[in-house]
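The chain that follows stands alone, in the form predicted alone, written as structure tokens.
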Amino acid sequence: MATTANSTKKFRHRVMSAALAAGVALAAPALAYADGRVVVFSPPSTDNYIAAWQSGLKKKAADLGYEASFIETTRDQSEQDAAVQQELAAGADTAGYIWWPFINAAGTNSLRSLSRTGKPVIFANQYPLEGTESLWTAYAGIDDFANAKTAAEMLLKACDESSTVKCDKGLIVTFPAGFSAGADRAKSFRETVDGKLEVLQEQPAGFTSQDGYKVGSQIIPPVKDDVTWVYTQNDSLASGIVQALTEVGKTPGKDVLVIGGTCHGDTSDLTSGHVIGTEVQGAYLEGWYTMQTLHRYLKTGVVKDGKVYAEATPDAPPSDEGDISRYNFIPSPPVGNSKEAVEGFRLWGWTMDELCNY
């Protein structure tokens, strides 16, 4: 009897995945998923961003009546793959999975294994790879392409308005090699500045200010007389770049324009003018929204084709009711480099300090 029920679930999931790939809005399945345990695979919470993401997800899960079970591994995709197989072999029941791979492409086989369980799989944080559409139910998180486009547009505007920097040549400092969110952002940034700014070098670094400083202190000195702008994929990296620029006699914000991709940690470089602007990608908010996305699917069983961008309202978060879309993006609004802009910011009832300082 159990075998027949599992086979029915898997068949339904395959039909649903095929329909989603074809762009069809689906009605709720006859067999509803019950509230209960949600299994979350993610990189390690020793990273402050991931810790905040987990915190937001856990809080929303508890509020909605779920138990979030986090299975985190080091930044080694083979270790995460082993954790997936171990969890599946244990046979414990779950309402659904949330999947945040470290190396997106290398984790596809694990994603396929999760899909075969017949339970919904919410892809988190990194844009799913083309060709994997049948393996996941929906995506919830940041739009890295839109994020980088906004950062590039902020930089171009600052270049036009600057009386001290003749913007031409610059650097891109990215997340680690293999982390697809970094590759997506770099691609979108390059496309937006193409024909307007020259990229001298694109260099993978990491996520922290120490990573930014380590890379910056290596790549900036040889081009210190040429570099006029630097794009970093988060503000923590930007802080390291600011330090590296200062050490070679450059004044960030005056001699070189630094744009941060998303807020991460201390906002002092932003409010001091060393960084010209940022975007609010709240880790807590992203985890919160990812859990809400899974919950809404479990209630309706419907996934609409296309993309939806949650509204960047200052006070009201999105409703727990209603259908989800294939791609569900959190807002990532830009913020200028003034104390007034930072202190006056609100998103879904949270301040910039609450969303960015972790």
The other form holds:
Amino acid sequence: MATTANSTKKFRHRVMSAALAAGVALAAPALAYADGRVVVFSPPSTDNYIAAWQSGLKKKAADLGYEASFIETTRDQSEQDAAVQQELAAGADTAGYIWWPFINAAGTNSLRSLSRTGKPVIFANQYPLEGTESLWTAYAGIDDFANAKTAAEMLLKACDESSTVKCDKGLIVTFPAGFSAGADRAKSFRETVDGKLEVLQEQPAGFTSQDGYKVGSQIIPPVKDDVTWVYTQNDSLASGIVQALTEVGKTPGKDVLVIGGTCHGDTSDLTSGHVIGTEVQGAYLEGWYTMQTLHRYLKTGVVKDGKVYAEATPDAPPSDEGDISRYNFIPSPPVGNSKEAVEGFRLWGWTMDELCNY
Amino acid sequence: MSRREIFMDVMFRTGLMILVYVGFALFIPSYYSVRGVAALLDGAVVIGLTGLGIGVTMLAAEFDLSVGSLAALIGVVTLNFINGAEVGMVTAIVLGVVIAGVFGAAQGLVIAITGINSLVFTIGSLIGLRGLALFMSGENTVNIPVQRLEETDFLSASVLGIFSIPSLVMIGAFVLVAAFLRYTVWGKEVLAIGGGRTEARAAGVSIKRAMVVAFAISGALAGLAGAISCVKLGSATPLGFDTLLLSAVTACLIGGIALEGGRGTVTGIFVGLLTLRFLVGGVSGLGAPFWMQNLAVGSLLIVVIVAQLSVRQLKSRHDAPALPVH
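Let's compare: the form predicted alone is above, so bring in the form predicted together with its partner chain.
The complete assembly is shown below, putting the previous chain first.
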């Protein structure tokens, strides 16, 4: 009996010790970053772009002495709002917030809650809505309007130079409906090609080549004899469109000019000439730059009016010092459809493959 | 199931819920602060209302797959009322709920009359309502103007420290639906058709009425969830609530609602909802990647279902008559 009682006692001690050790192990990180915690709200990192964005942000945060705490939710704004309220209820010490709503316009009231804390809020990835200026400190990310303008200009140039296709009517394939970056880009693209090209149809698709193919195989066959160009908002969508065009007997790059707005995935359609060009919007660098923007604000407490575009230098990344602006844009330099252009590309020390192939 | 068995079942699930809560409360300070619990309750409203509605259809041995799309559509409609007709927030929510309830009732009536499987029928409405939401929103997010956002603050205001208006509405809905199912003839009819359609018909229960009632409740609650959530957020997305159906069904299953119908309680749904909320909020609050939420919820669901099946099998063995000894 005594032996059994001793064994039970030992077992209890072991269980309690293990539980205590597990508790300490889990609680330790929370205690370690109490002074420099940055809370990042973002859609789920199951999306490759968001995962790369998070990696860049995390790395920069670590380099600058912060701990980035990511709060991911589904792509449903009510879930993200619940996460915001939960985080605010915790009352944890936070240096600042980084806010990436999946549906930009749908996050305004959650953004209000964050802004009421008095901590800096860096708006990320999608151009903030007009009228919400008082709710955020600064924007860091891509300039969707400039990105689409550059894509339109590349397309117009390719149309002028093409000997095989006379550009006239075409299609716009966008990010999902309700995703404001897609709407902003489509608007800017239309404004740039206005009077020069005719838009037959604008169709929301998604982000992947499957999304591009699915939409392309529905909208291209009825207009296959009219379509001369397609603007897609990233290269994965462009790959899907290339496949859909090929299936209706068209030769992309020769009969129809396809432009990808943002590098995304592999570059084979670009180097093969099926896609006439793209722009390098590095998710990793965008996350990196967003964290740097918050850090610079925390150091100086100053936000200058206006917009600033980080320089697209091949090797040197932007400095960690100095005042930030209200709008802080990462560069998205255009890249032509040649192997040399792709392989020779460098931005802040990164190759195109490293920045785009995720 | 006898009353004692139902009580034991709910107790088992409540124990699991407390375990999940305590497990996270050890590491997340907000889990044991009044404000944190209020946030947890508030975050459970959309899934809670929808889960309650879909739970009622499951109790009737039916299934309403259209709840997510309906919530999105009613969100858009409600905000269109606010922006276009310039009606008050509460009036717009009420109008949205009425429309959703009427749609649900009509859906139930068509299913009852035609005899089409509700799974099949509501797949159609799931897709169609999403299209309608996109059409009514012009494929864009509908917003309450920034200068009117303050009018939505009453939905975020604290009531007695631990509640908000939406969480009180949700709790009220649970109490009302539980009382309706237990004490009214129409409510008992819903449970009766779930327990055995042929027997219910033989006993003179109106299948048509019970179906209309079950789907009207489901529609109205999905509409209420969509309207409250969108007004609180100040915006309605036509593609929103796309994961709501799965979360609502998960809450029902954790709460002990049987997919084959006729078994489960409203209390069970509430317990399942809180268990899910504590788990998802906890994983998210720990800063874990999103896939951890999926993994945790999936694992919990499997554990609950396996435990439930094991208990049932043990019980049937125990209840089986002993073989005669020769």
